[in-house]
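First, one chain by itself: the form predicted on its own, in structure tokens.
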Amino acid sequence: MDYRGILDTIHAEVAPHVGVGRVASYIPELAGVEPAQFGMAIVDLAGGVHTVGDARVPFSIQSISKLFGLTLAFQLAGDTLWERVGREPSGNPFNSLVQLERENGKPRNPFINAGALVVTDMLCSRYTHAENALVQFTGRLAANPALDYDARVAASELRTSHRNAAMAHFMKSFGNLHNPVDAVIDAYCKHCAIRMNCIDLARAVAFLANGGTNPWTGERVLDASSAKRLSALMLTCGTYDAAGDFAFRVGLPAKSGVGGGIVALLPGECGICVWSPALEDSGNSHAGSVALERFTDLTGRSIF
């Protein structure tokens, strides 16, 4: 595959949509942004590593981070997990609170705010300082054990978590949370603003597109079954209440997050990471959007 030539194309043909929509301005320290950027990465499985524009600028990944915590909560609690989490595209925003109240306090899906405040817990419970967990645990499958989180904008989207405390406060009423509001508050919002670049995101994301192992250890992640079970729901509920757009325009599971950046995968051959700041109305990258469609419609590679 001339990934190279595949990527220069793509970076040509984005560049109209580059910095159409609006930066996610209710995190302050995400505010000031410059949307006019883009950057692109494929990572096969080989190792291989292929960029296109800002590729190798850091970013605040945001929701992206709920993948990884998805994935270290189901190394610890198995098919359990789903006891507490549903596993159902919600057709909300992500920081909606519609359901939960008809639900009962479990929310659809580990990727909606309310999922991933449940899937924190679950990571507060089992390690002293959850957010460090994850960062340890997102750098070994990214092969960059120097990750950390931007301290700055923790203390920014902890600032303005209002939601998502009356999330976390209403699903422990229904005995859905079972540690301290403020401590699983103050683990996420950390998680969301771990510093990542396309590179990073793109190897650490091909252990699904390997079947559940990284490539770069060799470590067992999770089995192949779980690692198909966990891309289906990056399919169906990855990209917020646009999933089923974005899988009709796509066909690739993937991940977004507020801070523009998307990761997807092609299973067996490759991790990809692509970053642009500007959103649409769906909390998605417009121009990562346009990309992911245009990689699938040059390449002919998508999982149908």
Ligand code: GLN
Second form
Amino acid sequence: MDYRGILDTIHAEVAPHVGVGRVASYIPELAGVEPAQFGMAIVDLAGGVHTVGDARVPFSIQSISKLFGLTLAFQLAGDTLWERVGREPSGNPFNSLVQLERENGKPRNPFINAGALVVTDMLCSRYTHAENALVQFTGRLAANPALDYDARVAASELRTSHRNAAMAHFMKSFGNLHNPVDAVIDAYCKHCAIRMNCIDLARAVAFLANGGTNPWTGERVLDASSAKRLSALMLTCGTYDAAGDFAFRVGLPAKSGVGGGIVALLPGECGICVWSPALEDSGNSHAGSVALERFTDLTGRSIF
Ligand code: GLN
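With the form predicted on its own done, generate the form predicted in complex with the named molecule in the same format.
Below is the entire complex, every chain and molecule, led by the chain shown above.
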């Protein structure tokens, strides 16, 4: 596959879309990020790295951390995890509260905020510092032991996390949060604030393209069936309430974050990450979505 030529074509075609949309501003520290940036990285399973644009610029991974949190919690809890979190698309914004009441405090899926808070709660039950455990785990997936979270972004979100705290209290009233709300929100804001670049993230999702085995260490992260299941969840729920449209346009399992990153994977071939901070109303990167759509059209490769 001529990834070099494909990335150059995408870079040229995506240019009119870069900066279109709005940078997430409800986390004050993210509001100042320059919107007109774009980077993309493809890491094939042999370790070949192909990049274009700002692929080495670190950014706040935000909800992409939900994928790594879920992977770690799934390793620990196995299928009992689904007793506390569902597996259906929500059809609602990622920070919506309404569904939780109708569904008795059981979040629709692990990729909306409520679901990720339950997953973080599971990690808090297992680790004294869940965010550090998750940073280390993600660092192994990315083959980058220097990963860390940005304390300023975490503190900034913590100061404005009333909505997530409301969800957490609400779920606690249904018995679906075992640790103190403050502890769970603190760990959640910290893991959302992990800083990575496109290359780190493309490497970190490669284990899912590789049937659940970390290609960089040989370590089995998940069995093949579990890796298939998490990838399926990414397809159906990974891009918020735009997941249907995203699957229609792109056709790859993906997970986005309001920092403007989107990770995706092509099973058996590569991990992919694209980053551009200006978002569509759904919370997905606009230029990033266009780039991934062009990637599958130009390569003729998707899961379909
Ligand atoms: N930390 C963000 C929040 O909880 C993550 C949201 C996202 O990236 N969609 O709102």
